[in-house]
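Coming up is one lone chain in structure tokens, specifically the form predicted alone.
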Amino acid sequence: MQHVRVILSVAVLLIMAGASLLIGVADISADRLLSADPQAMSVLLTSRIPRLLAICLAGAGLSIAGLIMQQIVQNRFAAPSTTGTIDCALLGYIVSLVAFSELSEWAHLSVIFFFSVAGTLLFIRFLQRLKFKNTALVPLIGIMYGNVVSSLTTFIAYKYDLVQTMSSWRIANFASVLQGNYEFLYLAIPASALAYYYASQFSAASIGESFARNIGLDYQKIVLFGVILVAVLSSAVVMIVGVIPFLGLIVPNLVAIFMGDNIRRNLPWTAYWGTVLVLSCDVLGRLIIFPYEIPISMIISVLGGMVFIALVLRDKSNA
């Protein structure tokens, strides 16, 4: 049964990957690729393959970031988009454009990463002081916190005439991904590998600080390490693609509903379904008003919002 599930999963991924490579304004049909048409090969190598890889890395990375966040915050509705991490990353991006515009992209990524870590740690420290942690209350506080950070970002953008730049990053779109401008997303690979290696520690931290200390773990270090991984995964996606809302929230929850709460077993499937979901939404965005494209963030916002409400209602009915 397990082998059948893996074979079907690989087949679905290959079908979606093939659709992503072939669907678009530029005609690169299989016939033209097999005949080594120079124009079709150029489009394939400079645009379609980088776009496909960016989708896979961003989808898997943000979904894993959501899974880690839910473990260290001990809340199934926590995710980079509901704990202020994404908003802090966007603030870091605007600050890097204002203060370090002459520096390299690595410097910009470092600034985004710093703001993501600092903002997320501030939110977690606040949560640790709360006596009542209702399941739905935590994401609501996170969304409010994110709105405050977002307001500050908007103010800076207005002051330095960066509103248009900021708006473009709020709407994630893979159409601008080309060879040479997406490679930072490869940071998702080592970050995901580390998340898998330390999965048992994150799982222990999800039970609580007392349990983690009783089995000899340094709870605060585990939380800090988890925040760093979440920040790395979120920062790279925000810098290259933009903001993809709800992805880190809905995918880990849907995987957990069907596979249980074993984080080590769920992590590869979370990465897989995150990839398939982003691939599906991206292909759908290219087809709805073809030859124009709908940004993927619009499709995932609608889908993620409905799933989020369904999860809240399901959690309430199971309480």
Second form
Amino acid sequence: MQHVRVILSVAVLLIMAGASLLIGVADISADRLLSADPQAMSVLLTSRIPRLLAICLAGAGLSIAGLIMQQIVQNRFAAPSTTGTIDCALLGYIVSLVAFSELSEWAHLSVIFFFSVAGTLLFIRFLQRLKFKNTALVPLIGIMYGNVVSSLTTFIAYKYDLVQTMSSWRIANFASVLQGNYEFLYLAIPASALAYYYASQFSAASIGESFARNIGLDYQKIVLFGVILVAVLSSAVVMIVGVIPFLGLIVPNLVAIFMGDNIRRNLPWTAYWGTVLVLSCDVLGRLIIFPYEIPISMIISVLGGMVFIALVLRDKSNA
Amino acid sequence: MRDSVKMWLLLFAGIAFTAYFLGKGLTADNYSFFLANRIPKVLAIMIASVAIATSSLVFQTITNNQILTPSILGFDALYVMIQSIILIIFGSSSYLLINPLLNFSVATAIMVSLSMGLFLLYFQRKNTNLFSLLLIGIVCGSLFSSMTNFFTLIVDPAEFSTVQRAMFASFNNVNGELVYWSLIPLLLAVGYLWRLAARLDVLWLGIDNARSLGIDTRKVMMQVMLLISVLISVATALVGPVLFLGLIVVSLTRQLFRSYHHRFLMLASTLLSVVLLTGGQWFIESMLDLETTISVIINFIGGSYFLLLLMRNKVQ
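Counterpart to the form predicted alone, namely the form predicted in complex with its partner chain:
Zooming out: every chain and molecule, the one shown earlier first.
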């Protein structure tokens, strides 16, 4: 049964990946590729393959980031988009553009990373002080915190005439991914591997601070480590692709509904479903108004919003 | 200080800011051009103030709490989404979209029925706690606005941003033609609320108390919700969605004034909202050299204030 499931999943992923490679305005049908048409090959190598890889890395990375976040905040509605991480990353992006515009891309990424770590830690420290915790209160505070941070971002954007630039990153779109500009996303691979390696520690932390201490773990250190992983994953995606809302929230939750709460087992599946979801939304976005494209974040935010509402309504512990 | 003194102070501040707003830099040569631009803008701010302040106030009364407002629960975004649905059904060049009066009437009619549905969805469910309700409301609001983007993009991919800017008002981009016409529904709705005010005073004591005092609570709630939908449509059509203005204004009114009479509170919150909006505009123009918009400030202050309320309201 397990094998059948794995084989089926791989087949689905391969079909989707093939579709993603072949669909697009430039016509590169399979037989043109087989006859090694140079133009088709160059479209494939500079645009389609990088796009496919970027989709896989971003989808898997953000979903894993959501899973880690849910463990360290101990709340199933926590994700980079509901804990302020993404909004702080955007603030960092605009600060890096204003203050360090002449430095390299690595410097920009570091500033974004620094802001998202600092902003998320601030949020988590604040939550740890809060005595009364309700499942819905945590994402509520997180979303509001994100709103406040993003109004700061808009303020800076107005001041330095970057409003147009800023609204283009708020809308994630894989159309702009080309060979040579997406490679930061490979950071998702080591980050996910580390997340897998430390999965059991995260799940210990998710039970609670005292439990983690009792079995000899340094709770605050695990939280810090988790935040760093989440920040690496989200800042790379924010910088290269843009904001993909709710992805990190819905994928881990849906996987947990069908597979239970074992993180080490769920983590690869979370990555897998994140990839498949982003891939299918991207393909859909390319088909709906062909030859134009609908940016992926518009599709995911409609879908993700609906799933999020359904999850809150379903949440019996809240009643 | 007595309530009436505060009220006079507010009135004075409101008139002063409005006069500044209208009169700044006027000379004998340019006044006709400037005033032709400024009067609709000031009028739009006033109409939006009345609509947002009263609708938020009575919404809190019928839902019996001090933190929910229509815009936080996504009702503004619903109106904008209705506009985009009209766009998708009739296309971007149809008469229904270009004629502001017809567009407004049709959109408001749809808005009334859909917002009733949304209201029932939120408040008909037993045993939903306040935080879940707020969370669902906020996510619904963001869902509606993503759907708006989605629909607009589908209809006109090449001119997406132009269509958006032309169709959806904001404080920078007041919908001018509609200003005078929208006085009619505004006055009708506010007049009706004024008549209901005494019953709302009783309703604020709690649904059970109101019922035992002989109020048909369900009927009053439905009537008020209908009027609120009209008011939200007016405000959103003129200046677009403003997430936190209603919350700030109503909370400040409750802090400032001791009265619980709805007629008084309606007046007071409207005045406060005019003062905040015109004063905010003045602050931006003179202190920040117009480097930002008033919505940014409202979002920053309102968001922080909302966070504060959430924390203070630890146990319901």
